[in-house]
Amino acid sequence: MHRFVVRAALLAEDSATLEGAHARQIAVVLRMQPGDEITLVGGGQEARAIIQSVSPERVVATIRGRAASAGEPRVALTLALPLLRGDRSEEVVEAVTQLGVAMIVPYVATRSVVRALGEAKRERWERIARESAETARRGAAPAVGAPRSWAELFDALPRPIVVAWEGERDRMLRDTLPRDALALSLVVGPEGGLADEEIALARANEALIVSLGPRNLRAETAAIAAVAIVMDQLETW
């Protein structure tokens, strides 16, 4: 059954409609007909439906049982993500958003190359999270917050928060993380690595400092390789 990803108060009600991208999808695309099902998922629900009307502007369809989605983690992770080259930046919000990812921080840091996210580009980013979320089956999609700069970014973070930095070499990821954290926020730097002063400023911070291993990683791949590690660590079934 095919799903879709809503506003979560969009399925507190007996009907709804779906209007923009998902009503061409199901029009043009899936070229869905009444009387076909779909499933619509947010804030960790999802719901039945029957479609009632289609066309490429607008789909209504009426809703006939919820349930909280099994697609969710437990723990709510944040991730904070420096702004990367190119298509960087979107294959990570696409892999992470698969592991389970409840939250997405763009920020920028001393040594990062790309210093600016505008509107467009965070729509972009936002339109593959939700697609991203519908093709894992999960019952939301991450929300993507407004650009930070590294002095503003840990009042942005839930408690508590991790910092995987390639000049750790003690304390690894995996041993560091809480197992009763149900939320949890985690920082990977973007490609020149983080400055001795903006590791100085998480501390002060009382950030955890972590290594993800002994071979410097590629920032894209730093931040996928930490999410699946404390997904691995901290999920439960």
Ligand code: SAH
The other form holds:
Amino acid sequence: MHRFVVRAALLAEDSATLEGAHARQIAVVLRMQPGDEITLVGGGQEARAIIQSVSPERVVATIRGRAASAGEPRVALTLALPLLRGDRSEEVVEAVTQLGVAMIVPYVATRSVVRALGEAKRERWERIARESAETARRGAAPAVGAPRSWAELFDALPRPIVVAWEGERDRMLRDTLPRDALALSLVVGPEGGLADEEIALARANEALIVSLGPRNLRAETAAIAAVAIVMDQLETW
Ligand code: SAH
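Cool, the form predicted on its own is there; where's the form predicted together with the named molecule?
The next block holds the full complex; its first chain is the one shown before.
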């Protein structure tokens, strides 16, 4: 069954109208017809829907059954992701969406090489997150926040906040996670690593500083591994 992540409000009505990329996908790529069935997904719910009319601009479907989606983790995990060179941030967005993050907050650190995220690129992250959520059979796509500076992160992120730091020697991520947490934020540093002053500011904001092990990981590997560890430790089903 083809899945389409839509605004949660669309699932509340008897009938839903899909436009833009979704309409084009259904009409032109999948060549679906009235009577065909699709799954609409949003806000942790999913609904069976029967197509009533199809055009490349607009698809109307009648909603039949709604149910909670099995694809949403209990913990709402936010990942603060530095802007990385090339397509590396996009690769992380794709992987961590599959693993179950609820929100991605882009940011720029002192040693970040890439220092600005244009609106077009931010929307590209959103599109990748939506498509990735559809393939992973999630019940919602992660939100992509506005870009922040390091200092702004600590007001923007849901607590508790955990920072993966290559200089940490004592505390491992897996031993730090509060078992019953319903929300958690994870911060990974940029290619050049996190500066001592950045770690000091994080500590001053009560962030927990953790290690991912004795090897020096690339930022994208660290982000994906850290999200996988959190989900492995905190997911229950
Ligand atoms: N300072 C490094 C590069 C940093 S790696 C250098 O030698 O160039 C990029 C980011 O990945 C780090 O800031 C950290 O958030 C994360 N990271 C990489 N390896 C890690 C480890 N072993 N433990 C915790 N975080 C790690």
